[in-house]
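One chain follows as structure tokens, the form predicted on its own.
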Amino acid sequence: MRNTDGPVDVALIGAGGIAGVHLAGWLALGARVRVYSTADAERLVAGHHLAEVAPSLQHALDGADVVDVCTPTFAHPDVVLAAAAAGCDVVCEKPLASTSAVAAEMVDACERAGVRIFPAHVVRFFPEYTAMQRHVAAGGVGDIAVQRFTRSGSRPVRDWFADDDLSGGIVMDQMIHDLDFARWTAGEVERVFARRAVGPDEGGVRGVVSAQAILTHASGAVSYVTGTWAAPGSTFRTTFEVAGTGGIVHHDSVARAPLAIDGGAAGESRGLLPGTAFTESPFLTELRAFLTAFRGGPPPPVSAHDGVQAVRLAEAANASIASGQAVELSNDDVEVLA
């Protein structure tokens, strides 16, 4: 990293909107941040005094310690590469790309550049989550048996979204958070079995979805994922059950939520994202800790290779529903079970 000391230049690229909570983060490290887009990007910088738009990509790169990629997954990549290129250290919002393939080659260029990238899964970071992890790594459930984890929220309304050629759909997109926990904490998986639902609408891709997967790990556990994208207007809400040879630890953030401002403002994140709770978020934890590795510190909870694994399994997860039989991981290449 270019700049040890004093304030970091951020390169923020999107301004959907993660972007308008990474900013946020950004801006209490006390960075400087320039922000590109093809769009929103004065509606994002507004009001923000150490924030400001960059006419173009290159701009924004020159000079920038930091690139943090939120544009839309399809884009990912000839982001990353132009970062890696242009000597910045880098953090992507997950997926890191559609296929583990293309995620593969974006951590390969990073390396050779001699650059850092991380990707952003933060549930990695949500207080509770990490608990939950810690809990069990240190032998609070005795060996894994079964895994449940559950996210669900409103559908998203971008167009991209509904495209799954660009988003990998809700597996990809929405149920990568749980299957990149569920491998964290149980270990490497073996096979993946998949299933999903779409319900009726007059447009035929704003419908209800919902998807699970079964996860097979090579220590015997198995996981069970599901994930909906509802209605409009639908509350965000999370679980998660761990049971073991010793006990067992759960969580829904619903019976469980924390002291929370609820400002009831509009937008297309409402019902996408937790509300913002009294204490720290954990998207400024998450970029503290990039930061601090990018400097030189420890290295945070999620690697490169974390990032590409989950595309992995996501990846298994769409190929077992296109084929409808389960998909074999124990070798480097996704093979689909007769």
Given for the second form:
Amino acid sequence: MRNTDGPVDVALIGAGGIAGVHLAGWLALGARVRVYSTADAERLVAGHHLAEVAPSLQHALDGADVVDVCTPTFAHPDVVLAAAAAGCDVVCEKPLASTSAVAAEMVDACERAGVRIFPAHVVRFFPEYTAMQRHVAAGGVGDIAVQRFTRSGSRPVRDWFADDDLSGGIVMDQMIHDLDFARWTAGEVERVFARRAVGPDEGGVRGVVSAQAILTHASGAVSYVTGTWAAPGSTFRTTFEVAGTGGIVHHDSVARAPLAIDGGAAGESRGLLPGTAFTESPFLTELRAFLTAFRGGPPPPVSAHDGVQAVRLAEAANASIASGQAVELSNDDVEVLA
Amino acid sequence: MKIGVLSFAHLHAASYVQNLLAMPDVDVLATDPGHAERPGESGGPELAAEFGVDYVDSIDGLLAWRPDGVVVCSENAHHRAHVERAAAAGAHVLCEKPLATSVADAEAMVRACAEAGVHLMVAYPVRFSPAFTALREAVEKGAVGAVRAITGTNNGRLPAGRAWFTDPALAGGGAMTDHTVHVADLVDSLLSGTPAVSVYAQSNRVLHHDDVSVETAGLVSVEYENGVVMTVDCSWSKPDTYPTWGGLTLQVVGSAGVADMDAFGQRVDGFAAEQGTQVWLPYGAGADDALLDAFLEGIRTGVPPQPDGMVGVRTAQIVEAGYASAASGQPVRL
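Okay, that was the form predicted on its own. Show me the form predicted in complex with the partner chain next.
Below is the entire complex, every chain and molecule, led by the chain shown above.
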């Protein structure tokens, strides 16, 4: 990264839901942000004097220290390759790409260009998850036997999410958070099986989608991961439980809400993104960790390799859904990172 | 009405006996001839005396009493022989879950009871819990729309007090045998008996690996004929020091909403200062009395009660296929 002292120059590519959250994070870190998007960039920067619209991708990349890729998944590879070519460090939304092969190529391209890339697996920065992970990593539950992760919320309305070819479906777009986390806590995965129920669209409303995956880890532990795109208006909810020889930890975002307001204007769903605990935004925590690493600080708790492996797990789950068979994963060629 | 209780091997017998004794129009007689094979564990006439129930020394003695119904609480592997003997004596049968340790045995038991003209009911009490009754009514009324996907948990401590639960020859297996079937029964009820078409399962023995030879954790994934998918965590994953034996939850994802049920969610929480442990005080209506009521009502009316032997067969199919899948690493078609 060229600029290690003054404000960081960030090229934020994309102007959808997650881009707004990232913009707020970058601005909180004192960044100057130029936004390029095929649509909605003007709307996104309105009211932020340290943010401006870039007229083209090249204009956005020119002179940027960091490129933050918040486009739909299918556009990630081109933007990342352009960012690497421009010598910019990269933050890329999850999934890195819709296939692990392309994701690995993107990571290789960044390596060859001498820039770093971090996948935005933000759940690794959610405080309830990091509290659990630290406890588990310190041996708090002993050897892990069985894990459960669930994630549900209203179905995304943008069309590209509904197109498996564009988004990878619920497994690649949403469950990937928990596939990644299950691997973080219980280690490499040897076998993946998944099923998915997709309800028909009714009255212009997209049908409910629910996917269930079972992971078998090299350690012998088993994990189940459930992702649901529920009916419109459904509360965003996550749960997890990790059980081992030394005990159990579990969490339910609904049961552990530190504040609940009933009635009044509270009757609306919190939408696609999870409500967060009373702490700073995990998205801000995430971007700060990435920026710190770009500036020579310690590595963040998620690596480019983790991002590729998460896509590989989601890819295996989608292959299992398509074939009806369990998918065996070889970890012989997986670089083990201490 | 005369109801016999055959064996105290399953400690559920205690609850059945106490509930039956509380019913004014029911005479109860018990036998537990197998207690000699459970050294160091409670049983036999001593336990009967503790329950305050009349006791005979043999199954023949119990059946010679001409009971209208028999509640079979023996070790899983003995269910078939005991159910067949009770049926041959003309008694209706309520059999502790799981119905059998193989599909072949379960089917033979259904045949034997059909040929004898007696009811065969499987003791799945959670089906009678107020929480599940309310869930089923809500689902039937369309509260969540069309059911698409279900996840269940039935986690418990390693069964204690009865060694046979972890003896594969007597129990038929471990956690997958013990804890898959309750959730499978509830889903069978919600889906009106729609058969499973594919089962995938993975299991391990990470927990208690030095103590037992059976699997102690398992995940079982089922697809039903109507496209509904279901996963159950059947692990014995509650620590020995957990505040209670375990629990059972069900989440039903429908086209219009999501329903969450905690079958044992009614409780007062607290903390005991001296012991340094959590206090959990369950409250509300139990399920065993409603289960027994359904069995007795079936005897009175002649209408076969649910869950019947075919539910026992369908849930046994899921367990049997689960073991085959865990062994092969691939799903099993039914």
